[in-house]
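Starting off, we have a lone chain in the form predicted alone, written out as structure tokens.
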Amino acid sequence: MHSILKTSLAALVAAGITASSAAADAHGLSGELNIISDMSNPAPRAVMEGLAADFDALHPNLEVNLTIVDREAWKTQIRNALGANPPDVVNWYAANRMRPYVDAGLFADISDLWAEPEFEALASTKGAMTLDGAQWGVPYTYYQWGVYYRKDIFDQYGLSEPTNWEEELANCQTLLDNGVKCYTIGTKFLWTAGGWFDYINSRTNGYDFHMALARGEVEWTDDRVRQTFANWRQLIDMGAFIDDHQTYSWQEALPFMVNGEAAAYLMGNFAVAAMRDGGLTDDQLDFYQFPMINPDVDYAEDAPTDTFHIASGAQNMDAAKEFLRYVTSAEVQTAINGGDALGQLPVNANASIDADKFLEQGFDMLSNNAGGGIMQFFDRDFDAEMASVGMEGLQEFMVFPDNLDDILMRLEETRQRIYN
């Protein structure tokens, strides 16, 4: 390994990160733990290696060996890193991102933690690192999908939040009546399509029909997917999306936003902080949890989440499983997710959260008021070459929709080459 990373406990903790209460005896575990993370940006290069700092210095007896690779990188290297000599412990993604690792035999099998009381508190992505009835990972963050908009447009036209579709269409019609935009969007790059999807067939069919889909299951004509579409295209038909947004990257579509001549944005939490750069104060931006469109099924959400698994030829188990009890655990969670640190969601729903008002609403939403289940986004949730296929598709379907047919035929015939 290319690090040994010790500091000194006491650092550690005036920093805010503290022990698990479910932590084993200090002395109870020996040998070396491997680690190989893909945290290499700045913050969560910091993160993580204070993470490994801070576990060594709990087991005295432990040697903690951390190695950082680049995050790009890391999706080529993860599979030859998990054969031979594989390390103990890795950084990944979850839902159906480990499908290829699980299926080869490479992701060690962790159901009987998530059988333990404390991992109860994980329970919103259970969904999510659970493959074949077993659980091969655990989260350590993420961060919540919604509808950012501007309150102050809203309060000028006699709005509220919408908390149906009838709603949501019916504020559409009065902003385009007004001459604003119900939403702006950049589907230039053509995942921000797939986000747009991913609700629209949750709320339309339910999450165990939308991650089937991923899975291949289900036809792209079956009748439930074209019902999706056509609940899509009662807002294309409005005009409810700004003009030529294939033109745009997601960057580029904050000013219509930023302007008013559009008043939403559905995206992740990450757009927060560049919404806020665009000069939009905390008194104009506002977040609303994607409507219900089917009273018959529950919230799905998607919140991409960053995960921790065990390879399977792991040399010290119980180590390994110790870490994973220990960066899961409320104090870990509430210290690793902070502003100061990746300024992003804990997923132990016992964590705190920074006063940050879109942090605590996403919070709020994923802990609370996501019992359809977390999706983790549609290019991570499909199969990469479907995914790749699939956006394309979509974002033509935003610009002609008239192309319906051909579109869902032309994924259809992809879905049977890739899953048949």
Contents of the next structure:
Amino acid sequence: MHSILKTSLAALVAAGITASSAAADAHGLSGELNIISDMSNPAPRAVMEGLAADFDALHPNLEVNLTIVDREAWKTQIRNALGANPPDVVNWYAANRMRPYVDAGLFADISDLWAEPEFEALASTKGAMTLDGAQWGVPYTYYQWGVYYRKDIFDQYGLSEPTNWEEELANCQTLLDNGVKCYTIGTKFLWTAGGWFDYINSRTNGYDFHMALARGEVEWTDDRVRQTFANWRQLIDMGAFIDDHQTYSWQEALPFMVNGEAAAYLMGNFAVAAMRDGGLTDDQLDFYQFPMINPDVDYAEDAPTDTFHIASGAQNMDAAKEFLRYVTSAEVQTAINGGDALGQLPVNANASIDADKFLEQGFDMLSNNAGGGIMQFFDRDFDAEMASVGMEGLQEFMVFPDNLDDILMRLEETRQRIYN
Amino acid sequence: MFPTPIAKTSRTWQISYQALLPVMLIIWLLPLIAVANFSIKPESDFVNGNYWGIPSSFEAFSNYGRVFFESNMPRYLWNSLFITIPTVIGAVALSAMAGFALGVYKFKGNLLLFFIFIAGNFVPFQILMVPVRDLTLSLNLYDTKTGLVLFHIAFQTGFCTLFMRNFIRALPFPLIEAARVEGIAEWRIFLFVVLPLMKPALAALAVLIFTFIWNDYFWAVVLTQGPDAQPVTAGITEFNSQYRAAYHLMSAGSIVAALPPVAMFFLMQKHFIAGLTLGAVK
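Could you output the structure for the form predicted together with its partner chain, given that the previous block was the form predicted alone?
So here's everything in the complex, that chain up top.
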């Protein structure tokens, strides 16, 4: 039955692709399209190679050349690659990570693409693709962050998913009274603490404030930032987080949740695969959106987005734009984000997703309940240097909350040095 | 200078020695034992926090199977071989010739030249990182096996020459003089008189260089990227996916990567130990 469904879905996708190809052929793309991709891990690599081959097949007169570069190496190579003899299309990341290349004029402005009606389906990430009032790329995949929790433990103590901060604190107190930690976390590599800050800050002060802070427009010593840390400290003072979390990586913090010593984990959706490997069933595991703190601000969500961009020096602009239309179409986004491909969420709101309760909840949350905006995660939204100093500060705060003044002063000094 | 042989010590000391030895050995080998243990665990053991315990299921076949059939490991192993063997041949050949020249001929600056070879060994290779990377980049050798081989040959030849020169010095010089009296050309003396005598040194050096180069991680990371050119030491990190580290596969991969030099050591143990002392004792 499952395979029949799959086949018919594939047929549908194929039909959709043929339909859009008929329209595209009218443009008569020709020449070469050079793509450099950083999708170097096995499954993403297969996806990218499939995309290039399919696009090549759709346009008989067009030759698609695909180069796949190691994902980590690409982070240092992209500037070189865009500078001399640039390709047409490259992979990168949304939001502030685009800033250096936009400022240097290396990414092409594709606001005209975003003005097309089809792009309204990508509205959830439009903000993340916008810098200086223009759009500079298109998203092809993202994944949600949120609280993954042990439903069986919640049921045992009669708890329900919290929707606001009071419920959250009450839940946590009940768990602690029963000897279960509320949250597991491993801050050895710092970034996990960044997720907590993203959520508490955006729930306390709103998306716009959070992004202004990320852009260096607000002082770290601002009272609103202090309010964020005060909220966070409520959890820390309760002992909500596992002990000695600064010695664990995110993976090494998983056993606490799998063994029932901690009830929940604020993490990206990639954690689900690991938790299932650890033996947790979908009956034991569930997901909820990070609860509201300040009722006056809308939900903003962390959803790191991977993107395609056109180099400003692209030789074949028409083909590059057509490729961007192609990868953002609902059919293609459905196909490449499926469980047998990337296993993440399509950005196109008209795309469909695999029958997986976490993907379904995440897709619904990001498409319908993230009115505040989509954050890209602490280390992508903040300037790279600010992020690294910042995350050290966040980790220190989680271990020694009394050092807050000291930490904020340090972050503020860094902000002034970097942004002024 | 040497400690008293254990056979000549008191019985109590012998017993405590025999009791302590296995304990020390296990402590000493603990990291390796852990890696071997990790390599036969299922992935779920890492999520459950069962790091040191008995594997919950025996997964050696599937782990090693995935290393060999579902990853780039075989390619990385071939790369290692294609990097190591040419380097061994190149470094040993060059240093044998350089050692012959420095050991046999008396010319001005002989000693100075020799000292330069030795001094090269004292340069910490980390400080060469940036210039060497730039050099290979501008020679279009970045991310190629050739680039890595050429660099390794250049860098290993210094040590090898020191080794060879001292070995040739220790050969009976009258042999070479006798050949000269017979009117044999110098290159034939090298080829037919000296080289056969150098066999133990050549073997020892080849084994030593093989393990050095095979185990090299630093230059592999600096000068190559991706499965086209990277040797196995650097390629193992491929088991780290974007989000998760596959400890079980990385451990299995490490064991596989460590086998060739270990096998080399046991097969050529005699030469290996000779190699460590040959150049040092004159």
